[in-house]
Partner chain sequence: MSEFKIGVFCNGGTHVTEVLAAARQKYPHANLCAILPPSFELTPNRADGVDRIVRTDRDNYTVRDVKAGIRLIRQIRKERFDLFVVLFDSMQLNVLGGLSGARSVECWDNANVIHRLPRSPEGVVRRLLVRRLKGFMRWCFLELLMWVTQKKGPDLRRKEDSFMESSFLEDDPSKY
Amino acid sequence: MRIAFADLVFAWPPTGGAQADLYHVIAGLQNAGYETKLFAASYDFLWRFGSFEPEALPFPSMRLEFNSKDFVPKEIVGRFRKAIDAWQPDVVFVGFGRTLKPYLLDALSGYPLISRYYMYEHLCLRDFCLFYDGKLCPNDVFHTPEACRLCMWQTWKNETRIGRLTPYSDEYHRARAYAPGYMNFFVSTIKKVRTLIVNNELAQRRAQAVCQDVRIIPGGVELQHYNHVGWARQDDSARKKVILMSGRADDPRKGLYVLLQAAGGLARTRRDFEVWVTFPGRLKTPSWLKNIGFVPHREVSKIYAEADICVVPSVWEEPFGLVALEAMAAGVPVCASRCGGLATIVEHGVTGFLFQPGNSVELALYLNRLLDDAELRHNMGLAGRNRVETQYTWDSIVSKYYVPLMEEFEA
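What would the structure be for this chain alone in the form predicted on its own?
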C-alpha cells in the first residue's frame, strides 16, 4: 500500500511539534511495511517553515520549490497534484497547512483522504487557538462561519491593507481567506475527507458537525532521549528543589502568571525551592525565580534532569501538551491544568496532579505537597515514565492508531 504525505509547512530539523509528529508517523509506517513518500513545499520568504533536505530524512521525499511570487493556490495545487499523481498512491495524508490547506484538500479529493490537525486550525482560522478575550471561544468555522470570517478580517486587515505582512497574514492574503465564499469552500473541503485526526475531545466534538470519522490520536516522544535522565536526580534535603516551566513561557496562554502567583505564596513560608522558566527575554525575577531563557529542543532533556517538579499552567484548551509528556518521560512529576490534552496525559494522583486552569491556590497546595515528600515525587516520576513507555512512544502510537487506520483503507 502506498501512502503519500502532503504538507505545506514541513521543516527538518523541526520548528514545531507538527513537523516532528508527521516525521515520526511517516517513519513509523514505513517501518511497519508501508510504502511512504513525503511531498512538501520549500520556500524562504517570511517563514520559519518550509525547509528540509530530502537526503537527511529516513524515508523518500520530494521537495517542491516555491518563491514569493508563485506560492499561490493555483501553483501550489498544480505542482502537488502533478507530483502525487505521478507516484500513484493509494491514500493521501495531508498534514499542516493553515489557510492554504483547503486548496490542497480540494485538489487531492480524488484520493481517499486523511487530514491531520495539530492545533485548532480546522475550527479557528484567526490564530488556530480557539481562544479569544482570555477564554475558550464559543464560535468556530463550522457553526458560525461568518462571525469567524469577520474575526479574521479584523485581526489581519491592517497588515493586509498596508502590505507589511507577517507569516500568518501573508498566508491569509495568499489564500484570499477574507473573501465571502472562503468559509463555505473551507467547510466543503473538509467534508471530502474520509478520516480527520485531532488531538482532544473538544476538537473532535466540534468537527463531528461536518465529518463522520473524527479520531483522537495523540502525539508521542522519542523515549531514548530521556533514558536515565531522572534517575541521576539527587534528593539531597539541603539542595533547593527545582520547579520547572518549560516551553513557550512568554506566551500568555501558557499561564506563567499562575505559576508565579502560586510560587509567590509558597515563598512566604518556605525557602527550599527555585522556579526555572524558559522565557526568551528579560523577566523581572524575585530571588526564587531563575529565567534560563530559550532552550533548543535538543537540550531539553538536560533541563529535565535537574528538575524535581514540572508545571504546565496553561489557561487555554491546550491541544495536546507535549511538555507534560516530555517531563513524564524524564521521570518528573507534573502539575498541569485540567484542560485540553493535558487532562488525558497526566493521571491525577498517579503521575502528578491536575488543577483548575488559573487556580494558583490549588496549584500551590499540590506544589507544597510534592516539595514536602521526596518519595511521592519519586513514585510519581516512575509512574509517569511507565505511562510514557506503554502509551506514548512513537512505536506504540503508530502500532496502536496508524497501522489499524491504514488497514481500514486497505479493506
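The structure above corresponds to the form predicted on its own; please give the structure of the form predicted in complex with its partner chain next.
We keep it simple here and write out only the one chain, dropping partners and molecules.
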C-alpha cells in the first residue's frame, strides 16, 4: 500500500515535537513494509520552519519549494495536488499545517484521508492551545466558530497594526482566516477526513462532534538518547536531591508558580533538596532554587541524569506531555498534574504521582514522600523506564497503533 504524507511545516533536524513525530511514523511504516513518501513544503522566510534536505531522510521525500510571494492557498493546493496525484497513493496522511491545513485537506479530499493534530489545532486556531484567561477555553471551532474567529482577530490585530508579523500571524493572513466563511470551511474539511488522530481524551471528545473516527495515538521517545542516564542510580544521602522542572518554564501554562509554592513550603522543614528549572530569562532565586537556563533538546538527557525527581506542574490541558515521558525514559519518577496527556502517561503510584492542577499542597506532600524514600524513587524510576520501553518507543507506537490503522484502510 502507498501512503503519502503531506506536511506544511516539516523541518529536519526537527524544531518541534510534531516534526519528530511525523519522521518516526513515516520511518516506522516504511520499516513495516509500506511504501511511503513525504511531500513537504520548503521555504526560508518564516522563522525556523520548512527546511530539510531530502538526502538526510531515511525515506523517499519531495521538497516543494515556496517563496514569500507564492506561499498562498492557491499555489499550495496546486503544487501538492499535482505532486501527490503523480505518485498515486492509496492513503494520504496530513501532518502539521496550522491555519493553511484546511486548504490542503480540501484539495486532497479525493483520497482516503488521515489527519494528525499534535496540539489542539483542530479546536483552537488562535494559538492551538485552547487556553484563555488562565484556564481551559470553553469555546472551540466546532461549537462556537464565530467566537473563535473574533478571538483570533483580537490576538493578531496588534501585530497586524504595527506591521510586524510572526509566523503564526503571517499564516493567519495568508490563509485569510479572518474571512467570515473560513470557520465553516475549516469544519467542512475536517468532516471529509476519515480518521482523525489526536493526543488526548479532551481533544478526542470535542472532535467527535464532527468526525466519527477520532483516535488517540500518543507520541514516543527515542530511547537510545537516554541509555547513558543512570536510571538505576545509587542513592547518595550526602548529596542534595535534585527536583527538576524541564521544558519551557517561562510559559505561564507550565505552572512554575505551583512548583515554587510547593518547594517554598518544603524548604521551611528540610534543606536536603534543590529545585532546578530551565527558565530562559532571569529569575529571583532563593537558596534552594537553581536556574539552569535554556537547555537545547539534544542536551536534555544530561540534565535528567542529575535529577532525582521530575515535576510537570502544568495548569493547562497539556496535549501530550513529552517532558514526563523523557523523564520516565531516564528513570526519574514524575510528579505531574492530572490533566491532558499527562494523566495517561504517568501511572499514579507506580511511575510517579498525579496531583490536581494548581494544587501546590498536594504536590508538596508527594515531593516530601519521594524525598524521604530513596527506594520508592528507585522503584518508580525503574517502573517508568519499563513503561516507556514497553509502550512509548517509536517501534511499539507504530506497531500498536499505525500498522493496524493502515491495515484497516487496506481492508
